[in-house]
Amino acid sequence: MSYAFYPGCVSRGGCPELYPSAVKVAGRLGLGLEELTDVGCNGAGVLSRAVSDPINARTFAKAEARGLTQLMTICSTCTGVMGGANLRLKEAPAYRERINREFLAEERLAYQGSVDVKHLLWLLVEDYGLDRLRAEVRRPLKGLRVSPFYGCYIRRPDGILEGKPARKRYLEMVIEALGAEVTDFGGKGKCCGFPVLTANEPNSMAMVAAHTGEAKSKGAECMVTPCPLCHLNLDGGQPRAAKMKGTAIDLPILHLPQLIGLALGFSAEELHLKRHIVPTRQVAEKVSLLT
């Protein structure tokens, strides 16, 4: 199946590694990624929907156009912002039609209503499948204790989880399907505090402390997120945030496209694993001696 891309903006920005290692991965499974390079930003941030959900509309009728109906996200930001969207499109015809007539028209450009947005987290556990998935792995990542972080945005709205209550534990199938071991612990859907940060740092940084923190102190030799702002702050911000507790934290945050890189046989290097604040080396040093 072949997906309308949305990359978003901070894979390629704040998250550089993320791009290519979500790329080489797709590549390695045969997702045929068409991705959308003449679209806006989703809007994230913006709190007024007469301005995302048009910019939005345009992003959907350009994947329409090219005889996609599917959309493949890998930031968690982007898929509560364009799912969201994407619902109160589909709910509301009229409402559609009129951004249609209003915002897309001068393009020759209109929404139909066909387009699903996807985080690549729910893809593969929907579309591409575990089995398959398990199949392609070439270097089992066993023993490796991995802490899920959703954070709060990829459960959001509701209604994109409505009649979907497993999504709530895919990251964990997926840690497992790669061979490695899931350290459980109860922030993982909470926000990582990145929202805050400019706001109210002292907050933020007491989030990152408390959830990477929690993870280690069960064992967790690192930490896997589906979404790059929650990598932003708790592997960026970490450094701060076990300043600020007085203690040393050290766990490694790794992009959902990197773990899963390292178990179809990319190296640190192809997954850009230095780029991190938080060294990765120890989790490339074990990966490497299950080859």
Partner chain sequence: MELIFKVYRHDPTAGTKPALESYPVSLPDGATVLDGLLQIRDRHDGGLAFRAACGRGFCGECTLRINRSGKLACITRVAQVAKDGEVTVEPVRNITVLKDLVYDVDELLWQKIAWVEPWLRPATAQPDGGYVIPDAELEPIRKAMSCYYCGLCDEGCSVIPFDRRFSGPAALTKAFRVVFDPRDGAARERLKRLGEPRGMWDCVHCYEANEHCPRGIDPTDRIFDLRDKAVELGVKSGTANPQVARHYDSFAASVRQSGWLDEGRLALETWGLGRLGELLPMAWRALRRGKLPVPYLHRKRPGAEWIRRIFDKVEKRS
The other form holds:
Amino acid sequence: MSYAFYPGCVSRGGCPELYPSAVKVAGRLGLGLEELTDVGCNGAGVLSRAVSDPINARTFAKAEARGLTQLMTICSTCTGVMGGANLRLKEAPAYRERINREFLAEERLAYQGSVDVKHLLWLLVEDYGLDRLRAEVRRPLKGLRVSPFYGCYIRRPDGILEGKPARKRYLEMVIEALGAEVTDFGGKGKCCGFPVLTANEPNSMAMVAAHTGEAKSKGAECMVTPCPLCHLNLDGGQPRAAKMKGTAIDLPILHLPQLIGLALGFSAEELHLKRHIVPTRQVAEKVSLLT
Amino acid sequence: MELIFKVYRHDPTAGTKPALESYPVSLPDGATVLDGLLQIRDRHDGGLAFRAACGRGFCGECTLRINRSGKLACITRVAQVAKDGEVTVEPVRNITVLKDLVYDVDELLWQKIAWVEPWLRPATAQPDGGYVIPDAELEPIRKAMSCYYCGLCDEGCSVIPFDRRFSGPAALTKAFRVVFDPRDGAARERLKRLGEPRGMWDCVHCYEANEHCPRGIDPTDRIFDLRDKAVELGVKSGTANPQVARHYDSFAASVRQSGWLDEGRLALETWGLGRLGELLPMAWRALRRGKLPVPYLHRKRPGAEWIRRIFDKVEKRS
Amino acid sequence: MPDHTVVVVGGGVAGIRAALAARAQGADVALVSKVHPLRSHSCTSQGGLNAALAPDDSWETHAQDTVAGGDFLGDQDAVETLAREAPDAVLELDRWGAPFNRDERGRLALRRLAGANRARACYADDLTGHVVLQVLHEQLLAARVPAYVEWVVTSLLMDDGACRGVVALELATGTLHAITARAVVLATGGFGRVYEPTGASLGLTGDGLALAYRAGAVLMDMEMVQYHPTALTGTGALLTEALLGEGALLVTGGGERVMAEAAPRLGERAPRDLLSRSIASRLKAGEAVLLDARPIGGARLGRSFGVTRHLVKAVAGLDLAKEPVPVEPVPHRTMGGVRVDLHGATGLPGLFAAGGCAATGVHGANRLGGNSLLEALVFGRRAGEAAARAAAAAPTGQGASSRLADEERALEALTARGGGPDAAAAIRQALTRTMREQVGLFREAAGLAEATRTIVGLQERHRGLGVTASGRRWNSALVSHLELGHLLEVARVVAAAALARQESRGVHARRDFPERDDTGWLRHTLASFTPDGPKLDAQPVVITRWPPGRRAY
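Coords for the form predicted together with its partner chain, given the form predicted alone:
What follows is the whole complex; the chain from before opens it.
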């Protein structure tokens, strides 16, 4: 099956290590990706829905125009924002028609409502299958203690789960499929604080410190997240958050494709683990000793 | 049913420690947790402090943590929550406990609701026979006003545990009720106030509120409605947090020009050179690892002109 | 000690409306309430607000429906006032931002409620009271009226027969305060908690009635207790009568229409007293009675009865849109209260009353749906205005400090005496059982006399009882003790008045006197406090335009 691939802005901007990791992993797994290059930022929950809904309708229409109905993202925020927009557009044909007419018609586009937005994480569990993933694992991450961190938008609101409550456990399922060990903690489904980095930095940093600190105290050696925005805060903000709290944390934060990539046999260099703010050396070393 | 109720007891003025006390309770099928608490008062301790008023799901007064999950005691059937014949009843989290199950709802809710100044300021004089308004415009207002201040959205809020002063989803839902009332004429002033620190921009839109609201009001979406309205009216921040407006403007300008986000530019324009200096250690670390894209150098996406046209049309419409 | 010009006791619709009116007159007014205003019982009212707003409606027909609904016991001057001022009261809420439903032309939509001969009630889905209360509370915040929330009034400060404030217990600290004023408005709601099960909030313990009664005010029509016809069986959860108004049916287990005989014309839209008795008779005969809301349609049910539907689902696991649900009548609205004139004046200088705790005489022997919130608004405003006017001319009361000290000693004595919770609970349970069994939907002399004896005995026991108390802060045992005293006081009057009225009228159904008797009983029952029990008296019904006639539904 072919997927329309929506990489999002951050995977090549603030987290430039994510995009190549995702592409490598998809290639190894044999996911047929057709990247959408001529589409816009989905708004990330910042832009008002008045603007972002038409932009996203356009993205979906572009996918349809290429004969694709499955759209893959590698970002929880992209998934949530585009998924939410898609829900509105699908549920209210009149609304979709109005957007088609007002915004898309002059580009000779129209969104028919056939697209499904799927995070790589969902796609792996629901379409690809964990058994196939296990079969592709070259280097089981035996003994590596990993805490999951989802990012709000692939858990909430309810509608995003599309009637599949198990989506709230997929990260753990993937971590285990890769041979690693899950270090569970209460903050895994909570907010990373990134959305208020601008409006209220102290709150944002306090959230980073609380979640990374909790996972670390439960024994995690690293954290994995399917959301690069969470990554920006949990990794990039971690030193400052630790300083504001007056403690050391030093918990490496991995992108989901990086963790998968390690298990598929890619090297730390190939997955750009050195581009992180919190040093990932110990994780890389531990993994390199595995066979 | 024969059950054990484990009830949080504490008098903070007595210098003792909080404790879960066990009480045997005997209830008919279909009985609620409130029935159990009332029976404890009748049979074991008349001084057990908890709040309850209407007793049937209308007033929102008896919100408690029941077997570790926020619920209204009066419409929660014991049979549905009891685990191994036990029901644990505690005050909600992140709030000052006054005595036993009574907590400071003034701090959690009432002060915040007063802060949003939720009274109508009519735009026009009322015509004879009342305002003529399509019902579709009032339906969302009724929905928002079906909120009965149970506080479950605030209890589940991601921000309040870190900052109790955050106005929270309940108060912001109340704000929605006046901002979007077709009779109100003060949206701009209201949104300016709501835009100040601890107002709507402090919301992380994690959608926990939607999950916790028992009336299906979807408070997170109501906060998005407020923020979208603020953008539409050009009130993108309060006076004490101008960086919020700069962040929005920069974000929008970047997407408008190139179709996607210029993160370097966003950081620079949001914080300005002065604040960036303060954040220099962070910026330096990011730069060294190639994580801080050089501002203004990013390429236009193909088709960016169509994205720009979407912005133009939305602007023209509002 | 706090001092204000006017003090309003109670934060429901009547209380807030009174406070706003007093404030509008320039009075320094404060509100005292034992629960936060938004938790007041007003929020449970679902159906609507009657007002002759339709072009082809008139205040006269509203008044006429009200008088007939009340089985001609209503004071027609009060009913006229209610009906004339109803449209303004509703439009005021519209001005303040109440999101009442609109019709297809965007004007206030009207729904039909029981006992009305046409659609006359404006409404907000199934949350009319909740919405009205919120809008009033918003105005209270706007007017910056100080509110003493979770303060329980323990007595009225009487000075030479005039009311000049209240003594109140602040729950959060356990401190007793005197709040002095030149006028007091009681708006504490009804006394439905003399029954169990009941649709009444836990706090409806007749506080205002008992306080005023002990201070010398007169209680009126206390025998008139209305049952809500359609409570979800075994739960006390009320299903709004707007369901019946909008097409729901009452059927027996065998599929027979319950109201076919008793009200061939209005059927399920007959007044509550008829509905309740018809349903109760079927239940007594061993039949099940079901409310079938399916004729309303799933879409309308979801849109306008969402809260009711959710409630039924939560407490009974049934879906109104899919299946009929079993119903039974439960005690609901009390028509009796502190006798007041058209301005809420009780006859005691400085003391006013409005809403559920007052008897304006508008409801007569049976209240119509849609008239309660309305009465609270219209007469709440009038009482607030009158209190502000009276206060402006009144002297400051004397002796508040010594009264406060007396009260303090009484509370100390109570807590010093000690006592188990079971004794108080036993008294309350005996009271509610007696009221249910002997002063219920159908009554007769022997039972009523026995009820009186029982209640007198319970009062004795209550007087000897103390309170187990671990400190005064948030001492619910202490509050319950005071409330139980009020319940007993009020219940005794209900039983006595019910025994006295030897006829059947409206909600008052005597098995031994099954007919209405206009010659002997077209009059109000009055009760005054004496240490030996209520002294009963009577006063004529005010009749302006509508002579008593047969009720035909």
